[in-house]
Each structure stands twice: as structure tokens, then as C-alpha cells.
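Take a look at this single chain in C-alpha cells; it is the form predicted on its own.
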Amino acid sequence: MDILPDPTTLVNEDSADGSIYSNPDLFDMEMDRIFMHNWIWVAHRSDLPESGNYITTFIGQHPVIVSRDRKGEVHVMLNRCRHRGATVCEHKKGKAASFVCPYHGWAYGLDGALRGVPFQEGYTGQLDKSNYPLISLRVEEYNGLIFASFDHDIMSLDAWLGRTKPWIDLFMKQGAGWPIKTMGEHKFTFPGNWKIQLENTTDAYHFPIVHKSFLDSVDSETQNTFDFVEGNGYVEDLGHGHSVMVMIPDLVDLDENLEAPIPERFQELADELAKDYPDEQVRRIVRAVGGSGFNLNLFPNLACSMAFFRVLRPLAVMETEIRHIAIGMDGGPELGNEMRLRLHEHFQGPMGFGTPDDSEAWDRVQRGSLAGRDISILLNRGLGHEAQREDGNLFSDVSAETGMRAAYRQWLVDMTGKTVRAENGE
């Protein structure tokens, strides 16, 4: 009988066993207890503008089928035929009329239901095709983000999301009044556990080290923006292992401070935008372009990332897949759009500043937590003067390790089986 590792003894309040990352069975723990019982990011609203769109993604390790049926309603299911398993969509995205399996025909509607079996006679009646729906997952949706989830039991996305609801509200400002759109994306793999980027993207310690290359290739008032280590910026926890850090207070609501001067690199921008717009809409438009100050955590697999979407999906126990999500204004100008993606492409981009590096320290933390035993990963930076707001919000500084502690109270909560449901009230 396999003896299964026990939660409660890898994770502490400022610490976490360096196991974490490499157990196998901790991690098949974890596609059960994590991926399947809590709200995953599927898609953003403009992946599936029109009836019959879908996009083909993964919850875990499970592929599912997100689509758009022919009353609009979103709906995510496995991409799984009924019959003997096989998937039944292989495009990455596209619009269809139904998805059919190419080994016996079996044909689904957008909904999932089954519409048809080639040669259904030979069931002799014993096949009702209103039993065999493709199977349909929880879906809700807030602000354009869909989420989805094996478990129908679970607390309501609305109080799932809670306190980050005001945090996603002044993320999509970015598009300047016109509506967010994704506008395509960058795919990698990391030789990695999923922890290691979950933690990434609330650690802004590692900024001023890791990407000085980064710094480095930009002018000197864009080096004093990105010089925030030391600043008032601040890591806050906001609840079922959400966070948010801000390292640019300045740009946390995009619709303020309208009147400032407008930055050296976005002049010539805003030179072009003026023949079409208006001052204070040009002002918007170029700070939608320059993204938001902060990176808001969704736990387990979503970030908010400044002015993209970075996605996460545990491959194996030492291996991730991580997405680079583009985003920009849906209706707003061209010229917009296209500053934000050579922005997307300088720093997160195959050949830009940022994920490289990032990616090579990610690869070390791996190697290196595989040396020595009982020795304690540390998350203890900023716990000394955290402290609580009067909504309860536990703060630090934003080199303070706040985030990852919030996302490991989660995991821990996860883990043993303790996730609080709807009928408590939570």
C-alpha cells in the first residue's frame, strides 16, 4: 500500500520543504485536489467571439473543448468521444457546426449533446444518445475572464474571485474604453514544477538581478519606472491564494492621472494618435499602451501580468508549459495595438529581455532544490513588517514574499481536503 506524503509537513507559514517540487506523488496529489476542485482560466471572451467558435485547451492534464453554442452560451467539456475515447477536436482553435470523432463518426453538438452515431442500428436499441453528452464542466465568467471546473459543488466564481474583483476591473482598463482582445500568444516549456512560475510572478525581488539585461536595453526614464524594488509599491494578499502586486502605483488605474506628461517612448505615439483623437483619448490610449503597474495572481494557474496574460499548466512533476497571452484594445487603434505587441515582444517575447532570463533561473531553482534533504525553501522575505488592512488584507512591501504565502495558505487549504464550499457560506 503506497503511503501518501503528507501536506501538512512541507509547508509552514515562511517556509516550504524543497520536495515540493520534485515529489511525484505530491504532484499527482495536486492534478486531483488543485486542478480538479478549484476555478481554471479557460479562455478570455474574445477567444470565442461568435456562435460556433471554440478554442482546445487543458484543465491539468485533462484536454477540454471550450465553445460558443448557437444561443451564445459558453460551454466546456471534455475532449473526450463517449464511445471509445477519443478526442474529437485536434484544432488549436477554429468554428464549426459540431465536433465529430474521427474514429466512428459519433457527431456532437456546440452544447456537447450527441447528435449522431453512424450505423446506430447495430445497438439494437441499447444506445440512448441522450445518455452519452460530451461531459460538461462548471463554467462562469466575470470581466471577459471564463473559468471552468470539474467540481459542480464548488463556492460560486464570484466568491471564489472576491476581493480581486476590483483588481481584474482596473486590469482591463487597458483597453482604453474599447473592450480587451487576446491577439496571439507565445508557447514554452520549462524543465520545471508549476510552483516554481506560480511564485514568479508575485516575486519582484528577483527584477532588478534577473533582467537588468532587460533594464539595460531601455532608456533611463523607462529604467526609473521599472526601478521599483525600493519604492512604495507593495504586495497584497487578497484571499483564496490570489494576490496582487504593485510595483508601479502610479499606473494602477489607467483612467487617472491623465494629465501627466506623457513618457519620451510613447511621443512619437501619441504625435500620430493626435490626428485622429482627441487629447485626453490620446493620453488613454498611451496609457493603456504602456499596461498596468501590477501583476494580480489568480491561483491556481492565471496572471495578470502588467499588460498580458500568463497561463500555466503542469506537464509532469518537473515539467510546465507556460503562455504568453498578448492583449490589446478590441476596436481601438492599430497603431495602439501595434506598440503594445513590440512591447509584449521586447520583454516576454521568444527573443525578448524577460522570459529567457526568467526561464533559466526557474531551470536552476529546479536542479538546485534536487541537492541535499530537509533543506527548507525560504518565503519569509517582507514577514517581519506585514502587516493586516481593515478588510482584513494581509500587506508588505512589494519585494515581500506576501504573495507566494497567500498562494501556499491555498494549497495547503487544497491539499487536505479541507476547500471551503458553497453551503458554509464562505
Second form
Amino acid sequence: MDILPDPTTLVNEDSADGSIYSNPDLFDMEMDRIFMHNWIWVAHRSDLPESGNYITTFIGQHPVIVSRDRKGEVHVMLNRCRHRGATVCEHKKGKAASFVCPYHGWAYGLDGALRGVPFQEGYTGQLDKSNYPLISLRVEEYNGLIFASFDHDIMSLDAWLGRTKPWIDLFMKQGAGWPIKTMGEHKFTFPGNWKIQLENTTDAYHFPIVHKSFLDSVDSETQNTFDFVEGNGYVEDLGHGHSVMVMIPDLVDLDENLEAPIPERFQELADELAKDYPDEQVRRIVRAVGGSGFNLNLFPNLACSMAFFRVLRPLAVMETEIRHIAIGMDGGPELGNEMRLRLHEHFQGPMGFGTPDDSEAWDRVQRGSLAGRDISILLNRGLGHEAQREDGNLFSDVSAETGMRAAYRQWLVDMTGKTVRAENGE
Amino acid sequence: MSITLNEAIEMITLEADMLDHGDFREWLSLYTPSGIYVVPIDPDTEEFEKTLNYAYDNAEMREKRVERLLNGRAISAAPPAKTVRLQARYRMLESNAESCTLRCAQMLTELRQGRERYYSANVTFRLVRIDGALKIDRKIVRLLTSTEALTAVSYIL
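Having gone through the form predicted on its own, I am curious about the other one (the form predicted together with the partner chain); can you provide its structure?
Below: every chain and molecule of the assembly, starting with the one above.
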């Protein structure tokens, strides 16, 4: 009989054992206990604007379809025919009236109901179609973010997101008054464990080191904006493994500080926008185009990261897929959205000036952490001056590892089976 | 006289050779000042400005990309991956005395930190004749795997 690893021996308040990145048994436990028992982000509302729209994606290692039915309701269903298990849809996105399994032609509605079975008389009354819909997961949405869960007993999405909700609302101000829409994505893999990337989202400490070459490529005003490691930003634990890292406090609320001077790199855009919009709206759009000044890490797979969504998917214990999804103003000025695309291309993706360097650092963490046995990964930066706000949130300086400690606390809760249950005490 | 296939091939082979041998500063001079180097994601788009690409480089961004590859400050490009690329299956799509459009296949092998990786692409060049010499006005690298997950590309495709 296999003996499962004991997660309580691997993670402490201020450190973790290096094997958490490479133990395949631990990975299998994570895929079950974390990815099948939490809310997992699957789509943004704008990915499914109309009835009949669908996308295919994954929850952990499970292929799913996210669809909008004729009544406008969103469904998340396992992409698995109830007959022999074939996937019923292999398109990344599209519009459909039904999903038909290519193997024996079983046809399912947008809500997963089994509608048609060819030559059904062959079952001589032994197949009640109502018993074999596509398996539906629980689905809930907050401010355009659609999450799903295998676990019908966990707390509501509202309770799970809890203290992150005001931050999600702030992040969505990048629509400058218009709704947010997704505008394509950079997708890449790196040969390392998913938690290495999870940690990185609230790691300001690496920025001036890893991203030297990005900083070389921008103007001095932008360099100053990104010079935040010794600034007055902070990292705050928002509960349930979520955290926020505020790098640029002036850019937390994009509706504020509208009177601030327009940065040089946005002046040309501002001049163009001024032909069509009043001054205040121009300033609002320009601030929105520049992105938020914070990274919000939502355990375990989504980050609202400055100006884009970062989505991670564990492929194997030492292989992770990352998507950097560009976002823009749905209905806003095209010029503003084009500038957002160029800014995204500049830093993000496999050919950006930032992502490949991050990816290299994570790759090295994976390879280096295989050296030796029983050697700790340190998670103690900023612990000495970590304090508590009135609402109970722990916080420390911007380069503190408070966000990682928050994530590993939730990791441990999930992994030891002590998942926080619904408030009704189930 | 229209630009011939041989002239065009000579030009883009020079570019390929420069990129594989790290002659990045010289590479910059092969482009027109308004030239664009683009690596799109969407296989069907021609409207690169309005869509997300892997790279959409004007002259300024090309210079920054070269600087990044040469200055040793980017950990993913210190040093850049070694590459060997082969181009073949050339087809002249249109040609006149001042400009031409050439499409070819490109198979590229990269080596970095002991890992060999491969990228295949259809590449379309728009070449223009300026003062008797051919320059690249547009290079569109359509990766076979553009909509799949890539790995870090620390070189110029």
C-alpha cells in the first residue's frame, strides 16, 4: 500500500520543504484536495457574451466545457460523454446549439442534458436519457469572474472570495466605465511546479533583479513608477489563501488622482483621445490603460495582475501552463485598447521582455530545489515587521512574503482535509 | 525589372544567417525605418495592430529587443539560445520593380541549457528596393503552434 506524504511535515509558518515542488504523490493529493475542493476560475463573462457561446478549458486536470444556454445561464460541465467517456468538444471556443459526441453520436444540450441517442431501441428500454446528462459542476460568478467547483458542499463563492471582493471591484475599473473584456492571451509552459508561479504573483522582491532588462527598455518616468521595492506599498493576507500586493499605491483606485499629470508615455494617447472625449474622461481612460498598481492573487489558479489575468494550470508535478490574458475596455476607444495590447506584448508572453525572465527564474527554482534533501525554502521575508489590521488582515512591506505564507496556510488547510466548510456547519 | 526570386532568397538568407550567428545590430539595418517584425497569435488575422501578438516590433522595439539580447541583463537571454534555422519552399507571391512578397517555410531548432526545442513557421516577407538594395519592410512569422502553449523564446524568430 502506498503511504501518502504528510503535508503537515512539509510546510511551516516561515518555510517549506523543497520537495513540495517535486513530490509526485503530493501533486496527486493537490489535484484532488485543492483543485477538486475549491472554487477554480474558468472564464470571464466576456468569453461567453451570447447564448450558445462556449469555451473549453480545464479544472486542474479535468477538461470542461463552459457554456451559456438559451436562457443565458452559464454551465460548467465535464467534457466527457456519458457513454464511453470521449470528449464531446475539442474546439477552444465557439457557438453551438448542442455538443455531439463524435464516437456514437450522443447529443447534449448547452445545459448538458442528453437530448439524443442514435438507434436508442438497441437499449431496449434500459437507457433513461434523463440519468445521463454531462456532469455539471457548481458555478458562481462575481463581477464577471466565473468560477466552478466539483465540491457541492464548500462555502459560496461570495464567502470564499470574502475580503478580496473590494480588490476585484478596483481591478475592474480598468474598463474606465465600460465593462472589461478579454482580448486574447499568451500561453506558455515552464518546466516547474505550479506553486512556484503561485508564489511569484505577490513577490515584489524579484522585480528589480529579474526584470532589469525590462526596466532598461522603458523611459525613466516608467522606471521610477516600477521602483517600488523600497516604496510604501504592502502585501496583505486576505484570507483563504488570497493576498494582494500593492506596488504602486497611487494606482489602486483608478477613479482617483485624475488631476495627476499624464505620464509621458501616455501623452500621445491622451492627445488623440482629447479629440473625442472631455478632459476628465481622457484622464480616466489613460489611467485605466496604464493598469492597476496591484496584484491580487486568488488561490489557487487566478491572479488579477496589474493589467491582465494570470491563470495557471498544473500539467504535471514539474510542468505548468500559464496564460496571460489581455483585457480591455468593451466599447471603449480602440486606440486605448491597442495601447493595452502593445503594453501587454512588451512585458508578457514567451517573447515579452518580462515573462521569459520570470520563466527562467522559476525553471531554476525547480532544478535547484532538487539538490540535496531536507533543505528549506525560505518564506520568512517581512515576518519580523508583519502586523495586523483592524479587520484581522496580516500585512507587511511590499517585498514581504506575506502572500506566500497566506497561500501555504490555505494549502495546508486543504491538504489536511480541514477544508473550510459552509457557515451552516456542514 | 521585377525583383527576382533569387534576389529575394539571397536577402532573406542573409537575414537568417545573421540571426543564427548573433549579428543582431547588423540585422537592424536590414529593415526599412517603418518596417515591422510581427509574430502573430491569431493564424488568420491581417490586422496585427488590433490583435494580441507575441511580438509586434517597429524600429524602436526591434532596437530594444536587440539590446536585450546583447546586454546580458536578461537572465533568459544571458546568453540567448543558440539557433539553427532552415528556410525552404520559397514562393514569390507578387513582385514588381520596387517591391515583392515572398513566402517560405522555416524550421528552427533552438538549444538552451541542454534542451533542444523546435519551432516551425510560415514566414512572409515584404521586401522593398531602396537605392538599389533590398530591405525588409515586413516580416510575418506565423508559427505552426501559435495558438498552443509555447516556451520562452529568447531570440529572434
